[in-house]
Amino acid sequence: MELETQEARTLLFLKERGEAWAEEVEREMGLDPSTLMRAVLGLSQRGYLSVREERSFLLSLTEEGRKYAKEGLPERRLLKKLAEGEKPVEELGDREEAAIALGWLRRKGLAEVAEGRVRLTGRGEEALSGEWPEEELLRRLSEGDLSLPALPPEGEVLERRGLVEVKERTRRLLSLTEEGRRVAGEVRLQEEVTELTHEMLVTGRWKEVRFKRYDPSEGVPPLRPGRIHPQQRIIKEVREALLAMGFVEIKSRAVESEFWNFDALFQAQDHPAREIHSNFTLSRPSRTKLPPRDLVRRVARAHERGVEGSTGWGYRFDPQVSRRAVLCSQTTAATVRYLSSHPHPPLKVFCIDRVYRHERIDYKHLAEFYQCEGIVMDEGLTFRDMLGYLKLILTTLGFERVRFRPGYFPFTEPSVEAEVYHPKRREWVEVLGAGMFRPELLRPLGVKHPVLAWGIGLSRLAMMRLGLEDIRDLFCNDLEALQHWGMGGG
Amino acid sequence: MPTLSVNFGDFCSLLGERRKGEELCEKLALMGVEAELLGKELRMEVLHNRPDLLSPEGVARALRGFLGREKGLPSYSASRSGITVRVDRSVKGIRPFIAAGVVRGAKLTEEVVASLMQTQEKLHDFLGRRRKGSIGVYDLDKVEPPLTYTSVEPEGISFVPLDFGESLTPAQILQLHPKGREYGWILQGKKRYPILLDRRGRVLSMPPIINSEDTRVTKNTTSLLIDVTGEREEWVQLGLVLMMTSLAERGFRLQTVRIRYPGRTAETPSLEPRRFELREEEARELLGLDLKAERIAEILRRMRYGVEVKGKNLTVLAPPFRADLLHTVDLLEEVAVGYGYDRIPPRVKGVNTVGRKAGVEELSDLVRLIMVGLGFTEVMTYTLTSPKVNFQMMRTGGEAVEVGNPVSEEFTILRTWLLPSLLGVLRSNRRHPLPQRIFEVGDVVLLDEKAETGAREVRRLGACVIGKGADWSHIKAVVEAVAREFGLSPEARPVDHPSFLEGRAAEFFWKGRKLGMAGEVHPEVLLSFELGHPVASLELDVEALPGKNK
């Protein structure tokens, strides 16, 4: 039978003494009570040890009690005073103390009061010699505290009078059983340690010690690993899928001109999407530099009169409107900027960035969020390739069922919306809008080949992946929540 | 997207057949109309670019074609009503154009009136909330032609406006009538207001605000006069065509009105189709579909176009309400929709390009990896903020990109550094155990006169430690650890910065270039963010770290 170190030490201690009070064991072995109790419990469960409990009362004098032990109890002093003869009540001295003393004497039948005068009774006379039990207890206590197996009545009286303090306690007497004595003969003491140290390893002392056993079910303080934000993980996933398909990544700008944000996308200057309640306008900077005049003129002509057989929007284009600065509302601004400086095929680029919308934040809307947008340009691309690329992208992102619906975007024709089947919600969810850039957009930029363009609602995709209902949770920064967000989403 | 609501029974009678709700919704979706049946109400979401679908009559017209029940150009005939509208010179510069037409033989049931009012409202939204065009509908029998479209002084006339008990002047209408308050902005700055009068000088309406009570349409009305006024002739023509062709779908008869501008006249509405020329190859080139001219023609007829085929060339006539057609690509989309997106076989033509991550993202991902390795958790915060958070609570001042039309006081500028965002995150995590170690790799935006747009984004790494380890030596060790991963050993130079404890902040330099700064955050800043524990922070320019090719 394996014994813990403290169990073994206790056993050896008692082997010498036969029996001992627990407090003695604690004191002499230098153990704290709970450690000893654990050892005692272990030993008695094995039948090596028996424990006898004993109640005792520890009596000690209070400050007042010490005073009376020296001067005598007030009633004793009054008694002595009255032995000189009867006295009027008002001449008994300190009023309060006299009242207490008189009370006691009358309760014991040692004094009586008549017509305002106090005198001893016969029993009072007798009591002048001899010692009351309270006085005896006070005297004994003045020599030192007493431990009594039971509390005597005078002890109770003195406790009530606040002269004596009584502490009740239980002592445990530990004694070895026969079995215990036998085992104690065989026990060899081994040092127990909690930690393996460098010193133990180099000196070899680790062989002599015993390592404290741990309870593996006991709790430990939690560890919090560093983590990538869940929304960032989705962005990374999408980015990597597109890189693997050979797309080149470009960046958009937070502050953009209306020219690139709208005009270059063939969005008429009086288009509802350009109204003040849709986008953030800027008061600073308020004006941007326009691209070369030629480009602005070509874009203006496409708006006013159209290009290549198009009628255009038929209104008067205002370059001052183009110069206004806005917070970028669509990453298409970035892809179209790129197209204008890279008008030759083959080309595949994408952009994942923040865009801004004039929205009050609620569970469905954010004022800034991520968009992912891309284009493919090559000779001979058709709408069939548009659908093919969409399907490829969505399959790569793990969506098995995809369907296409007509859509509308001011800068694409034909336009299409792609929906994926959400197996948990059992419904089709729109995740992607796409189309082929209109000639009115492409020709002014000097692009002569078809361009497929698509945009993923990254927020919606991330919400589906992460199982969110409230769009604000995409920017959740609660550290506990982030810790509990499974790596696989959901 | 605009939403229409119509009684399902009414819609079926417009369609001319009864179908199951579910089946109907599925067909509408393939046409690009998201539909949902809620009890007896059919709710439909229409694409922005199709004002001809802003009425149930228009949707039914399109669907009849889509289902193959009707083909070709919907033809509308209109006789002359003999009514004229004289346009006074004075409306030029105020609201110069008007178009008008007459509808005879109308039977106005409750459903028809509700549908008419909805169409008018949706078209108003489409027409720039009445700015580009506003539509008036009158009981023709209460009007004595000819009419005059002119203008008056703000106090120059008075009449009882619709839904109002007493007679008001135009100026009073703008102040007192709900519609006047709602649409008064369109007339802002005008010295005279537009007005439409009949022969006896009775007011029909004060466009684009309100009609008169006198000409109100009731269930007994059988003849309607409709007018559209606005800033551009194309818009008022289109508005009128859209209204009248919708009503024609209910079997009512149309008549034209003569508009006499100074020096010229026009007969409105003009219901002439628009003409496009299309070649057979164009469908193959754009759509990738090998369709013969006859097949294309058949599809377009189902999409309600008139088509003539000559060899491989097609002459396409588009109904007058199809304002969305600018180019043959728009017709080709009609071919694709008519063919059915679900029947077009997807194909992927290989386009050989090599994928490449943006340099700044490459660096950012590396930095994220290092920070996670150092036990930091990534947070993502908004770039929109306020001067209070970005400057005042940080005990600093400065300049930033400013929003001209903010939605709330919290979001009026773009942040110029990450630290305030991070302290905000720590504030919202106060009830969680310490220490906390967070970082963000994100953009700040700085004003820059030299930049094309007047501002530029800078990618930063920001990090904070609160609780154990929130001291200078630890945060400096983090800066050095990040720098070391990129092969840098930056030099720290003390700096006095109001956001940090004096003597406990430094800027980091490598070969003369500033990488960023770090320090122990000033107690006053901590208290403004309601933080009860010390914070040490760092902020570095990610793009100052050497990338792959440097």
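Small disclaimer: the values here were computed from a predicted structure and weren't measured. Positions refer to the first chain, counted from 1. The term rigid core refers to the maximal set of C-alpha atoms that superpose within 1.5 Å between the two forms. First, how it differs from the form predicted alone.
- Once both forms are fitted on their rigid core, the CA atom of residue 341 lies less than 2 Å apart between the two forms.
- Once the rigid core is used as the reference frame, the Cα position of residue 392 differs between the two forms by less than 2 Å.
- Once the rigid core is used as the reference frame, the Cα position of residue 471 differs between the two forms by less than 2 Å.
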The other form holds:
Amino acid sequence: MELETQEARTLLFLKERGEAWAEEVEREMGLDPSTLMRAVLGLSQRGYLSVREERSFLLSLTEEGRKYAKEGLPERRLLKKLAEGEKPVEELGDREEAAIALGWLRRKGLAEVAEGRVRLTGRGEEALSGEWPEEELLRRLSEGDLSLPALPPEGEVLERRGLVEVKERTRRLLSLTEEGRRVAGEVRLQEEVTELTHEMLVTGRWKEVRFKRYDPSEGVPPLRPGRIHPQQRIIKEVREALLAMGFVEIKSRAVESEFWNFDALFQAQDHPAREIHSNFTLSRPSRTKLPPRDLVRRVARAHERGVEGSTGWGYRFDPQVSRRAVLCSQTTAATVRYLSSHPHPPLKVFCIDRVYRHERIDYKHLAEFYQCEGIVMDEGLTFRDMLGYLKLILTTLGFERVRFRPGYFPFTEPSVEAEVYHPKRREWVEVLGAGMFRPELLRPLGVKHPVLAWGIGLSRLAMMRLGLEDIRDLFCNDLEALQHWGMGGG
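Now that we've seen the form predicted together with its partner chain, could you pull up the form predicted alone?
Nothing else is written out below except the one chain.
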């Protein structure tokens, strides 16, 4: 019976027990997990052993989660404050925490903002009494870690918010098959050694032991399990930060019409400003469907004659140009498309997707890259509000020093560029562009309230995090480099 020593020990152990959990076998036999699993694999391949897996989730509070378990969730504290009566936005307390709390209350439909004041909805008044599922889970976790057979929805929410850490565990129940029980009755345990010692030669004990077979020609491959790409981890971090701030995610389209990609953004059909985003034109499909005729007519009027005192571009708008199909060159097309069907405040959405531009590929340019775009619409928003949002977004992403300088973008006025300080390079790096949408963009869409818009180049953000100088390295297949970046877990 050619069994390894640990295989034979495991077989005999299970002969006495019938079945046992893997961790129980490890503990009582004094084996480490890898040694036991090698034995289990060998026995199961021979048909001597069956393995049944049972998954569970271990939940524990993070440092921030312990704080909220003690003090209460920010949205619960704000809800209690609003129970005293509606409050001006500026009187909600700490700006960052108030933004998070208000975002979650509005997301749950428990509060609303009108004319710069926050008040409870009917659902909000009902929510004053009773315990939310998230609060119940936080309370239970404050008494100690929990092991659950499945991760509840409130657990997923708290994990996304960084309040709960979730570890998935798999338990394995080992049991002998009928063939395994038969073989176990024939097994005789013999000591197995891996080296011949002087003591064995002197005493003659080498005759009583079995030497473990060893093949020196076999190489041991490096262990490189599948991992999430570093750039995708950073994108996930940005997405979770924005969701925690109360933004709603929308999706972009790979193929877009020139109407949404350019015309709706008040970029003239014959103006050099359109060349800022050199685009890929498609041959198939070469044409797209236009939105309702009335919307096209309003956009055309803004281009030809302007709105609210502006003169427009002063040329004859051609709807056939608007129908041309292009690869989406900016995620602003997605946010503006969404804005056209949701013209009333409040609105706070973002889009993370790939965009395509006819760029010459070099150390700082790619023809395909990720972009994050967001808009916020509400009554009475000002340029100062926009700077506050931008600083909150960047500090949430981990940048401690942020500064702004004037910028230019064809569809925003005023516009600004945000820079963050790079401590390793000891210099300021531009990471974000933003501005207030121009009336020529908003009025044709039927939007009557101010809208702030911002965009982040996620590839540049990834380069900063990973210490890269060449953007092309983001798409390398060098496994050693990916391991060195240390970003691939999860």
